[in-house]
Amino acid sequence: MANLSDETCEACRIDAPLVSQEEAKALLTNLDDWQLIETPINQLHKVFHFPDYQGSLDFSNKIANLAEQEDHHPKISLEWGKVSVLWWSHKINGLHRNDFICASKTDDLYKEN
């Protein structure tokens, strides 16, 4: 399987399929120490650390250009030395591939720092 970072998010339409629970798990081994929330709806969810608020913010911002080039946008919550991340597709309500590819992605941003 190609590195999913390498990987570019299509666009996602109301009919889009769901990645199915096998699927899931088997792209989960391609990202690092990423979790599968089940509730309410499946997301992937990872908390990243920095010793400082102004590293979160950085790094909240580089997430955010991501989401903006890869118009696929994720809930990013910032606090000091901590940013949580949620990918998900709004309009399917669960997962797409493209989660998995902006989580990958949002990996590598992480060890640029």
Contents of the next structure:
Number of protein chains: 2
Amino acid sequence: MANLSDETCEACRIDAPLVSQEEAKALLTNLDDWQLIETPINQLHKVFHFPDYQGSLDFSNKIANLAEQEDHHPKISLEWGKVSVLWWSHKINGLHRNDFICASKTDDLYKEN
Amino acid sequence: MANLSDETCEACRIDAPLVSQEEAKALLTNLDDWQLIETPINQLHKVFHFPDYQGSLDFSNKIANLAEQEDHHPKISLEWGKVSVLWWSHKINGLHRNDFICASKTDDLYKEN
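Alongside the form predicted on its own that was just displayed, please also present the structure of the form predicted together with another copy of the chain.
Everything in the complex follows now, all chains and molecules, and the chain you saw is the first one.
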């Protein structure tokens, strides 16, 4: 399977298909340690660690830039030395392939550090 | 009572006193719509809204700058058009006067927009 991070998010319409539970589990195997959260809706979650505040802040801003590029916006929670990221698709209230693409791109940004 | 945002955070030691529940409620009256969260530990919480992503991102970065200035770091959760802020003191696992000072300074940053 080609790397998800080589793909680009497509526009997500309100009638776009949710990724099925089986597809989600298959796509997860292409990601590095992302967790599938199932309550209250399906979301992708991962926590990234840093040795200082500046590292976590810089990473948050890189994800925010990615969000604007892809026109797809996660929840980024910044604390000292720790960034928690949640990707999901608001319009369809769950997971779209876009979320797996963006999770993979988030990992690429982390590897840049 | 003088404005809390005119004060500066003092170094928070592991044996610093927690703000009592009565003090917390009195200090809250000096803040604008901050909520006292009591579970799992006492924290101050507020959600700020913006008409676009850039506004929410800029505000997050202003709070991060404040955090570095005061050497006191909240949890900042950034979404499209929405920033959620939680202040508490990690070392004492609850609320210190510093948290009320920083909440007040956060409001001042929001008013700058």
